[in-house]
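Only one chain comes next, encoded as structure tokens, the form predicted alone.
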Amino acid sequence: MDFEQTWAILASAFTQIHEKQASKLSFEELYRNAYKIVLKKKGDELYLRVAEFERDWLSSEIERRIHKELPPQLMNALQGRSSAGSVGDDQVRTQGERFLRQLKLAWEDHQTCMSMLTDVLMYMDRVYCADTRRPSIFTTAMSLFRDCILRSHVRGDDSWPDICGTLNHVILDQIRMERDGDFIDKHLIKANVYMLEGLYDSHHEVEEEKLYLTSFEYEFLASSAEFYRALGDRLLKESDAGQYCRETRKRIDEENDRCRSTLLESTTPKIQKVVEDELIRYRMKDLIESESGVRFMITNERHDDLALVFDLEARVDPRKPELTKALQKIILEMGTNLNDAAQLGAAAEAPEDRAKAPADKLVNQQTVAALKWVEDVLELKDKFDAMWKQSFQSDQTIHTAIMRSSAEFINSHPRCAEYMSLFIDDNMKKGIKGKTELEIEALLNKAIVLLRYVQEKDVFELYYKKHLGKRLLMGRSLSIDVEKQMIFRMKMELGNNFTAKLEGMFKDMTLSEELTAGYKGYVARLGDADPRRIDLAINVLTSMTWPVETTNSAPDDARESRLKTIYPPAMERIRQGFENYYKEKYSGRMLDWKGNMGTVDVKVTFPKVPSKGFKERRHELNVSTYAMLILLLFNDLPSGASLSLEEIQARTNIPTNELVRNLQSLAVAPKTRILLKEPMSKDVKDTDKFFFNEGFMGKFHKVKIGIVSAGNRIENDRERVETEKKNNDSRGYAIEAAVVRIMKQRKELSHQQLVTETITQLNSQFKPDVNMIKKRIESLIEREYLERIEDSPSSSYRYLA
């Protein structure tokens, strides 16, 4: 076998294959020729000859064709600008497409030809290449395409970029045009991308050395970062925040589509990160704080735009720090505005004369401001709850931020606990009227949510007990079932200890009904059938369960507090009779009568008044117990006689403040003026005289006379001081109990640990003051519950059993 002769045959065939004239070739004969060469141990020479043939073909034929598609105009345009620049010339764009098309054709032809050559040289690949561990001839030919074509410089000038660099620039320019809204040939670019993916930077053919990664992708990501950096600057200046977010979402989707249709999907996460960094991560703070940012969106209820902001920041950071921070700041500012408005309302004077309205409907301006504050807080909460669900996908991080900032501004209001109790009180008395079960349930849920925010739950309990007590005793609650539902919800939220006394109040009311029925049976068994006997409905309250404010009237001085109310004989007999019955039923218990909380139905006959044409009139008046005592004094007076305030007080021992309020209701309020006052004025003085109003004319047979200022209202400064003192005393007892529980269990503990554990235990009720804890520890040491450990290196205590 003559090697040169055989090679000449093979070389001629290879030329015809490259020239696409292989239809008349016998591939079986060509295979045998190659087989003979390898069999004669000439495989090495054949391998080198084939490689040299391909190098010559690529360098002489293919390189020339490709360079021909790179005219100076295109090369100058590519050289004279960055990859993110603008061609601005359709001719240059067309030339770039022709270059891509020629390169695509050259690559596809090279692959096709080398597949045919590989069939001819199959035995060489299987034997020679395998034995010598050389790359297959196909792999070598692909590397030659890389070296001879892609790494060749245009016109052989090293100052010009090589074909691979030119390819990168052309593709990047096409992508830039598509980003600007033009149409490009995606399939043409994809074919060239596949070429880059199929070639490697070295003959090792490892994944990380693909030309697509080492040559193109790096430049693509760098130019994209530059493009989106400039776009971000422009959008922030020219667009509002909503448009910015929509444009960003559109750009991210476009890049994802581009990777699927034009580049490779492996680039998707990388280009996503570039876009997210340049348009979101580095600009989110400026976007949120812009004039059209989150504050504007919240104010104008742009929920869709807020959802876009949430979605964008969630892409770059699941904690969403900038959005969370902005929301907290906005909620705090809005809440602070509500607090300021409520405090202004509470500081204002009530414009109307309080004596002109019925007491059960009178709520002064300060109380209106208190109720409005709670309603505004609920409205604000509903606003952000809806936003949380609609715009923020019920995200837990956002929910926590909303709750924390809401709790912060709510607790910054010094009277939040009192206002919330007033709000529930107002709804229990009239707010739930006409509401469906679902609406009532929603209202109760809102009240519990607000209570969850309150830090000083012990203060809320104090006010709630006082308001609940008045509702129960005065029959103001619209539904006892709803009251019990509220207590049950509080129990589920805060535990048994919080609601124990509240439940005790309901228990007392139930027992009182049983006592009233039992007393009536007791009287019936005595055989007293007097038709004029006064019917008695009694409420017996446990002193430790009911708040003192509910059952006690506040005397003006200590002397008044020691005086016993003087009841008329008929009432005194009833009172004594019930006490006897009660002592028989419960031995060892003392009853303390609270006249300020009772009501009486009094039948009153008003005489004829011929001068006014009035006939005799009969009315049934519902008045307070004290008002009844006042009215009964006028039974024994002749027509036209009067009593002064001092005389009334001397004959009844009613505390001065209660007496004044009842006289205002009876003699000043225009619709319930049972008495006449001389001189007529809003204020009641010691020297004022009171007459029975014989000319009273009521529209209805039954007339209810409320007590001035009897409705629940916000406390005045004096009452507030008393409440704070009482609450501090209660907290002191709670702190002592917590300290003793902890020390009884731990036996010995350092001062810091004891303080920390005490705060932790009491945090659900209130936030304990450290100085108060220290004082209570000192008090326990003085009373020998604890002792100091003298030889301890740090301040420590020991429990004394």
Second form
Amino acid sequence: MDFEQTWAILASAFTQIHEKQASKLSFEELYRNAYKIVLKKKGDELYLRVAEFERDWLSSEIERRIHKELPPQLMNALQGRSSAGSVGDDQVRTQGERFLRQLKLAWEDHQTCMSMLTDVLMYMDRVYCADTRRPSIFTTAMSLFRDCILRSHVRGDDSWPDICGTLNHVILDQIRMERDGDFIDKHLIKANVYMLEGLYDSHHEVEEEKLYLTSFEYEFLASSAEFYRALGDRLLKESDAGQYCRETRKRIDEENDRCRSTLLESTTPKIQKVVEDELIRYRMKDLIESESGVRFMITNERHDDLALVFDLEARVDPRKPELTKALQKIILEMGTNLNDAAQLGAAAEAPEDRAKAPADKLVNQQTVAALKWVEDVLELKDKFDAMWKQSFQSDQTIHTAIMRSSAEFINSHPRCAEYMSLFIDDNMKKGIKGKTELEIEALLNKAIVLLRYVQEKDVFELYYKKHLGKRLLMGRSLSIDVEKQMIFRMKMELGNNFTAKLEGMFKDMTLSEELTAGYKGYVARLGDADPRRIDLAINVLTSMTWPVETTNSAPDDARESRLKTIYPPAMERIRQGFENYYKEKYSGRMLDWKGNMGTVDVKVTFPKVPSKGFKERRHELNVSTYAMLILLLFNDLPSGASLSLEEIQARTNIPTNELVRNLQSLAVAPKTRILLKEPMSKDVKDTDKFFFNEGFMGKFHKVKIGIVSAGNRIENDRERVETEKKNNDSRGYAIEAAVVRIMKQRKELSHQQLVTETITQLNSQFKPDVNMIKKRIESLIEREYLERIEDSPSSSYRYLA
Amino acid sequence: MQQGQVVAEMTLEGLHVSKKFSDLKVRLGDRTWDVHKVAVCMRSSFFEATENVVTLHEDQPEVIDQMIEYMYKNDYKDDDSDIDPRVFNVRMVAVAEKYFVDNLAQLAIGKLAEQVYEGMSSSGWADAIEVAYATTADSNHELRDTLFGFVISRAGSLLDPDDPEHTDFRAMTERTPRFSLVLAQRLADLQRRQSSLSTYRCPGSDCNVAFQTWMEAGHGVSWDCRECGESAAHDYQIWQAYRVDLIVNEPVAFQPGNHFGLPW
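Switch over from the form predicted alone to the form predicted in complex with its partner chain, please.
In what comes next, the whole complex appears, and the chain from above leads the way.
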């Protein structure tokens, strides 16, 4: 076998294959010849000759064909790419496409020819290349394509980029056109991308060295970043935030599509990151804070836009820091506005009206403002809750942010606990009227949600007890059932401790009903059928359970509190009767009668007043127990005689403040003027004289004489100071109890640890003040519950049993 | 039995016999085989790359015939022609290599290996060796080892210039220098090893076979006797009981035994 002769046969066949005239060739003959060369140990030479053959073919014929498609005009346009957009864009594009087509063709031809050669050279590949660990001839031929074509320079000019660089430019230029809204030939680009994907930067065929990665992708990502940076600038200036979001979403989708149809899917995450960085990550803050940003969207209820903002930021950061920050800021601002409005509303008409309007009217106004505040807070909360569900996919992070900033502004209102209790009070008395069960349920839920925000749960409890007490005793609740539901919910939310006393109040009420009924039966059994018998309805309140102001009549000084109210004999008999009955049932209990809390129905006959043409009139008056005592005094008085305030007090022992209040109701309030006062004025003075008003004229048979400030309303300043003091006292006890509990268990503890543990223990009730804790600790040391540990590095305490 | 015929045709072998649905013609000289791509192209990368007619050159029709037989039946006959079976098998290895027929080379080498012990004339072996070195790749070590299995065991007489039985063999060595070179290397290697050999007799009772191997304490050797069928695997200590001190001039069989317990 002569090598040269045999090779000549092969070489001529290879030429025909490359020129696409292979149909007449005999595969078996070529195969046999190549086989024989290798069998005769000339594989090395054959391999080199084939490579040489391919090199020649590529760098003469193919290179010429490719370079022909790169006229100077195109090269210039690609170099000064900024001008490509203006002049002759179409021409550049057509020329670019022709170049892409030619390169695609060359690559596909090369692959086809090489796979035919691979068949012919099978024995060389599998025996010679395998034994000598050479790359297959196909691999070598692919590298040759890279070296001879992609790394060649047009017209041998090194100042131009090589074909590979030019290819990048052309593809990037086409992508730019597509981004600007043009249609491009995606398949053409994809074919070239496949070529880059199939070639490697060096003869080590490692994944990271694919030309697609080393040559193209990097540039694609860099130019895309540039493009999107500019787009971001423009959009922020020219569009509103909603449009920006929509555009960004569209662009991300477009890039995904582009990777699928034009480039490679492996690029998808990378280009996504570029777009996300340029349009979202680096812009989110500016976007959210822009004029048409999140604040605008919230104000104008742009739920879809908000959802877009959420969606965008969630893409780049699961914590959504910018949106969260913005929401918190906005909620806090809106909340603070509500707080300010509430204070303004409470104080609004105060200055000019103070002289005319009674102080009570002012208080009522403040109560209205307080209720409005709660309604507003609920409305704000509803608004953000709806937004949370509709726009923020019920996201946990956003929820926490909304909760936190709501809690912050709610608690920054100093009277939030009182206002919330008032709100429930108002609903229990009026609000739930005519509402369906579902609506009531929703209302209760809202109340509980608000309660969750209030930090000073102990203050709330204090007010709730007070308000509930009045509702129960005055029968002002529309539904005891709803009241109990409320308590049940509080119990679920805040635990047994919180509601124990509240439940006790209900128990007292039930028990009182039984007592009243039982007493009625007891009286009937005594057989005392007094026709002038007085019906008695009694409420027995456990003193520790009920709010202090209910059980103590809050006398102005201690002397008065020791005085016992004087009841007329008829009343006294009943009182005694009930006490006997009660002591029979519960021996050893003390009953303390609260004249300030009860009401009495009194039948009054007003005489004829001929001078005014009045006939004799009968009215049934509903008055407080104290008012009844006052009125009864006038029974024994001759017509026209008067009593002074001092005289009334002396004969009844009613505490001064209560007396003044009752006299105001009876003698000042225009519609219920059962008594006449001399001199006539709004204030009640010690020296005022009171007469029975024989000329009283009422529109209805029944007349209710309300006691001033009987209903639940906002506290005035004096009451508030009192409440605060009471609250501080009870907090003091709570702190002491906690400290002792902790120390009993731990025996010895540093100051810092003790304070921390105390705060932790009490956190569910209120946020203890550190100074208060310190004072309580001091006091416990004085009382020898604790002692300071001497010569301890940090100040520490020991429990003294 | 038309039914049976249909069933038979449904197998590859059946199709081979009936030539039904044949879609590829293989030609060589004046012979033509009508074959099926599904059988032939599946087993050969060369035929996979061909079209519907392929004309072969420079092959033996007898070998090609059996190669095609193999493609259908997974086996072939090496004694169905005038060619010496050993040469036939070597030629089969060559076409298996040339046309990349799956697993055929191994099958052929296996058949050849069995013939090593059949005690046929050395001239057939000489031909087989000559063909092997001319038509198969040097990297086919399995084939070469098999051939040497025959040569080494009787190198003494094969290469004895006074032995008239083996003149063909010696003539072959002159024409096949590559084989001769490797043979020389192998013999030298063996010499080196034999200097540390001891002789043991087969543990089978009433067996006269002795064999040589090298052994050290702590290692073991397994032995399968061709004469009596005894199969033994013992460690050094036990083998010492079977050691014979005289050097056997011409052992009945030389077999290195399978060393075990050794680190290589």
